[in-house]
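Shown next as C-alpha cells: one chain only, the form predicted alone.
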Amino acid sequence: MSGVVLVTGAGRGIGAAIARLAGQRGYKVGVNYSRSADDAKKVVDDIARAGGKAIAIQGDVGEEKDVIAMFEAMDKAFGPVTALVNNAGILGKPTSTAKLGADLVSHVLRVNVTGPLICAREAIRRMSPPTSKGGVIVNIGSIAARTGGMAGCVTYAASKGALDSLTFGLAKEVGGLNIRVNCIRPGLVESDIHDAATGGIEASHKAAKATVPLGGRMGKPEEIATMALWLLSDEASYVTAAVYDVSAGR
C-alpha cells in the first residue's frame, strides 16, 4: 500500500493512530493539528523511526485559508494527496439546548462540518482526471449521529449526522472521478474528546461498561485506525456512500 494521505487532527487519539499505521503501510503521511505540536512532532517521528515519511502542519480545519496552506504543504512535501481522512473535530462545551448559544453552535459546526467539506473540495481537486486518476476520503464521524450523543452535546451529535449525509451525497457526486468517500462512526474510544462531557476517563470507562455490550469496555485508536486503512486500501475498492459503526455494539 502507497499513496500520500492527510489526516487531520493527527497529534493524538484517533487521528494519531491513523496516521501512524498509515505510515507503517507505506503512506506519506501528512500529520494536521491545530495547538498540540509537542504530541504532531511525536507522530511523525514515531512514523520515521518505523521506516515512514511524515511532516507535521499546524492548522485549524475551520479557517479555509489554513485547509488551503495544509494542501499546499502536502503537494510541496510529497506531491498531491491520494487519500484524506477528516478526522479533526471538536465535542464543545457539554450544555443545554436551552443554554445554548448560537456562538457554540458556529463553531462546533464550522470545524465538524465546513472543515471536513472544505478539505475534501482541496482533496477532489488533486484528485480528478487529468492529473490524478482518483482517490479516496474518509470521514471520522461518530456514533452519537444516530444516539444522539452524552447529555449537553446535541450540538456535537448534529454535526456528526451531517457528517453521514455529507458522505453519501459526496460519494455519488465524485463516484464518476473513481473517488470513493466512506465514514467510520466510532462508539466510546479512549480519548479525551470525553473527558469534558463525562468528567475524565475513569468516567468513561465506567458509563462504557453499562452500555457497550462488546466487553463492557471502551475502543482503542488502534481499533478505528484499522477500520480506516482498510476503507483507503484496494481491498475495500468497491465501497463507497458507506458507514461503518465501530462502537462494539452500541
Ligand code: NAP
Given for the second form:
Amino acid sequence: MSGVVLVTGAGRGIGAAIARLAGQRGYKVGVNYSRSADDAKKVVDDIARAGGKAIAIQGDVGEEKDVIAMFEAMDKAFGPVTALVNNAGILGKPTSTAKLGADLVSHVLRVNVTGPLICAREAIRRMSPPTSKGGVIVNIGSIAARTGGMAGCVTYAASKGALDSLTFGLAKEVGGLNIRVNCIRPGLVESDIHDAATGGIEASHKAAKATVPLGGRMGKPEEIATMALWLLSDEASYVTAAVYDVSAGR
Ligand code: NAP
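Instead of the form predicted alone shown above, give the structure for the form predicted together with the named molecule, please.
Up next: the whole complex, starting with the chain shown before.
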C-alpha cells in the first residue's frame, strides 16, 4: 500500500530515482534538496507529468530546525509521513587521515549520521500511536561501511558504518511500534558524488570495469530505487534491521 514518503537529497542521483519511482507507485512524495532547487523542481515536474503528487522541500538535513520544517511542510501538503528514505549524503573532500581536520569530520558526520537520526526522530513521532499504526524507514548506506571506502574517504566510510549500526539499533527500538528500519548499501553507482573523490565519472567507470564482478559496470540509480521501493512495500513486511548490499558483487 502506498503512502506519504519523504526522500532526502532527492534532487539528483539515487534520491531522484527513488522519488520518481515512488511517485509512479502512488506515493505522495516530498523531494528534499539543500542547494539544487532546479533539479528538485524537475523531479517534482516529472512525477506530476506521470500523474503523481510531489512537492519540493528545501532543507539541510544536518540542521535540526530545517528537518523540523521539512516534516511540517509534509504534514501540511500530504499529512504525516508513513515512510522516510534517508538518502542525502556527502563524501567530503578526499583527505588522508594525516591531514584531516575536525571540521571536515564534523560536517560529514552531521549530514550522514545526525541528519538521518533527526529525520528518523521526526518520522517516528508521526508513525507512532495514537495517530498512526507504523511506518517504514530506509537508510541509504554504502558498501564503504565494510570496504573502508575509497582512498582518502575514511570519514565517509565511518559515517556509513554508523548508519548500519543506526539501522540495527533503531529497528529494535521501534519494532514494537510496527516501524521497519532497513539499510541499502550501494556499490559504485552513476551520480555526481564521484566528481570530488575519483576525478569524475569516467574514472569511476574505469574502476568499475576492474572491480565489479557482475558486468564490470557502474549501477544506475534506478537499480537502487527498485530495492528501496521493495523495502518500503508490504512485500517486505517481515524485513527489518536488515542491511542489503546492492553492489553487483563488489
Ligand atoms: P549525489 O548525486 O551527490 O546526490 C546527493 C544528494 O544529496 C543531492 O541531491 C544533494 O542535494 C543531497 N544533499 C547533500 N547534502 C545535503 C544536505 N545537507 N541536506 C539535504 N540534502 C543534501 O549522490 P548519490 O550518489 O545520489 O548519493 C545518494 C546516497 O547514496 C548518499 O547517501 C551516498 O552516500 C549513497 N551512496 C552512493 C553511491 C554511489 O556510487 N553513487 C555509493 C554508495 C552510497 P543538493 O545538491 O541540493 O545539496
